[in-house]
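Only one chain is included here, represented as structure tokens and corresponding to the form predicted on its own.
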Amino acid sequence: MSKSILVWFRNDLRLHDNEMLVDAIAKSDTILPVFIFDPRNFEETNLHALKTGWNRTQILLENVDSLRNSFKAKGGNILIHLGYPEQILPELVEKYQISEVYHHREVASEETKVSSAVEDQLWKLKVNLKHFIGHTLYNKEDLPFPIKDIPDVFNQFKKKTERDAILKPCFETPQVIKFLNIEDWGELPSINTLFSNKLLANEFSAKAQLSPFIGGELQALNYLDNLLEQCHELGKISPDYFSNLSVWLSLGSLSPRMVYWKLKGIEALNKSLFQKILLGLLWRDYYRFMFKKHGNIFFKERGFNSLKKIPPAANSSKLKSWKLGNTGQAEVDLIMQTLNTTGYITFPARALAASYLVQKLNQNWTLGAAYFEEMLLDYCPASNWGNWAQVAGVGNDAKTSAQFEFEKLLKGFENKKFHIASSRI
């Protein structure tokens, strides 16, 4: 009897250095890959923002597209649902005979929720939910430390990771794919069909020429080769430098390690940049595996903090000119303006706007990280919530909490323009 096995793409969209589609090519016959939009990620959220707002949507889409375009280069597609896949993936388990889920492990709690409600499903059916791990540039086993006694601080955990963590070599793309014969893969939904409230996916349609990002693998990779191309040109890299690859690393169209190993080519010409983008990737990493470590205190007003006095989560009308850039502050006001018409702005953008949100207007940092969720083209949960928490002074590192002074990070805002449009990595 031929084996069948159904590969779940989530925040993983891509076929290069991709371990669960490579495992699941070698141990099956017929692949089905699938995607399911998840109505719950287009909602409204209680503390008064999207879930998704129409930037990230219009990117995922074309990431999503893009992956379908790479199957179909190969003989294949990705079967698209729009539904819960706690229901979704059962019935496709039974009406195709598959005989195991491969997925990767998110880490933050709404996304490991649908995992586990999955994965109790398929239990009743005797189908197995295998997880891997990809978002990350180093794997957890192969880390100088347990989970559980990661250090806290970021620079021990850089020290010791770089020093003694084992980084491995990226999985090589599949070239030959066998897909299960499917009749219908399904249409890629519109905004419109994905948002229930069809006058707020108008109002963000308006501002879609704004974006200056294209999402998918190809795009992706292209811009990572366009970079290494011009590290001659751009000489030793300033504080300032932003490469902008967090677009494409959110939705997983580009793995760190295939950044990391290709800049590692070049590093000689150019170890500035090799150095600044490493340092990106590490913070990714640091908080990733803090939520693995911690879990969801994150998310919690208080935080790590139990002794904070946190204002109340209100749709204030200080709120509402932060977000709309309307605050009278112009260095704010030009970041959230642009954050709203693009979806994108640095790292140092986005601690100069929440240190005032939090600082100045006395707002609740939970809004805040809660509108950034919804905004950013390049949103992860671990990075958005954990930077936010160390904003408030809840988070679990107290020396990084007092670098986000709003007074000093204006003082360090000089550049504006290079700062708001050009992340962390």
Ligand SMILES: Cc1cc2nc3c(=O)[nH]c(=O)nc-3n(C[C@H](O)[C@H](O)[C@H](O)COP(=O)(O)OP(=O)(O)OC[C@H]3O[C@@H](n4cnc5c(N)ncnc54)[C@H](O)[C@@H]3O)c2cc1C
Contents of the next structure:
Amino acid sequence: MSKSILVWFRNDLRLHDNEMLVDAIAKSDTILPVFIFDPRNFEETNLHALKTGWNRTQILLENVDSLRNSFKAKGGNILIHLGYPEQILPELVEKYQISEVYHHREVASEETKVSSAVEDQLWKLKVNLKHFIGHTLYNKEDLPFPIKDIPDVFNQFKKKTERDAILKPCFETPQVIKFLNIEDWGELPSINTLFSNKLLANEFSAKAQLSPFIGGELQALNYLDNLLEQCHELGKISPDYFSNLSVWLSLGSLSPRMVYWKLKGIEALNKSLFQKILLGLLWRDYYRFMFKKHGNIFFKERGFNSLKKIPPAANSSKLKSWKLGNTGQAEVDLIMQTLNTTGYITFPARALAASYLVQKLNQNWTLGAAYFEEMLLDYCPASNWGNWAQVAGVGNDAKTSAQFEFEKLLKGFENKKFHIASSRI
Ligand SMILES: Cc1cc2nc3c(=O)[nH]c(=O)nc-3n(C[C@H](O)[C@H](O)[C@H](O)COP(=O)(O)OP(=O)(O)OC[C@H]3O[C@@H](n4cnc5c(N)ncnc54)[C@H](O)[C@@H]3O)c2cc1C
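Now that you have shown the form predicted on its own, what about the form predicted together with this ligand?
Every component of the complex follows; first up is the chain already shown.
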């Protein structure tokens, strides 16, 4: 009997540097790529925000569509469903006599809860859910310490990792893929189908083209190549330089290892560019590994500081004015308005707006983190909740927390730092 492996795509929407896909192709006769739009990701949370807003929904749709086109170019497709993975995947396994299901392991609790539920259901069918690691620059087994001993202080993590960790080469992009024969691959949903609140859905559909970036693996790779081509013109990179790569890294249409190895190629031409982006990638890895090490604690309002006084998570008028960019603090208002219209603001802008909510408006930080979760088109749980916890002074690295002092941030802040190209790139 021929062997088929179901490849469940989530935040890994690419063909390049994708171990899960390469392994599935090597170990099967045919593969069945699947993407599931989970309705829970488009609902309102108990922190007065949506789990996914219009901008990330739009970029997610573009990313899935781009992946679909890449598979079509190889003579196949990706099966698209709307529903709960723990129901849909076992049904597909039975219907298509799938031998094994592959996916990338996540670190945040809601995502791991879904994969555990999938694993339980598959187990009843005696089918294995195989986990891969593909979101970080360094694989956890290539770090110089076990997860439980990873330093909580970022600078120590960075120093030891750069010195002693092993960085793997990228996995080759598969050239030939044999797909399971499927008649109906399913439609890409529209924004209107994903949101049950139709008023909201209409508003979101109208806004969708305002997002400054276009999602998709090809877009990501072109963007990266263009950026590297400019490495001469960019000259010495200042701390104010931002690559905007998080837009594609967050949904996995760009692999951090691909960024690293391509950057390595121009290191001799522009060392400061290499170092600036590498520093960002290390921060990204650090937060993911901290989530792996400490689990859910980053989502708790007191975090690592059980004595910290935290105001109640109320939907107050102060919170509402912050969200609308209507607080009266000029820089913060402009930042929040930019976030609301584009879904994208730079690191100093995020830090300033977040510290204002916590330190000046004295609001519960989890409400701010939840709003960023809704609005940011590069949202990822570890980077968002990890950074917010540090801003709120409930993180695990006191030195990092100290850098998020509002007055200090405001002094160093210039408006130009959050302006990005307005055309869709
Ligand atoms: C309150 C707050 C919330 C944030 N929420 C998110 C989020 O949801 N998703 C997200 O990707 N980043 C988040 N960040 C981190 C950071 O602001 C963005 O990663 C950064 O703005 C991306 O810009 P860039 O691609 O130009 O970064 P570059 O400086 O060019 O860095 C390259 C890459 O490294 C990663 N990176 C850089 N800085 C950080 C950092 N401090 N923490 C984690 N990763 C980093 C990003 O993936 C980035 O694309 C948050 C920061 C703060 C202060």
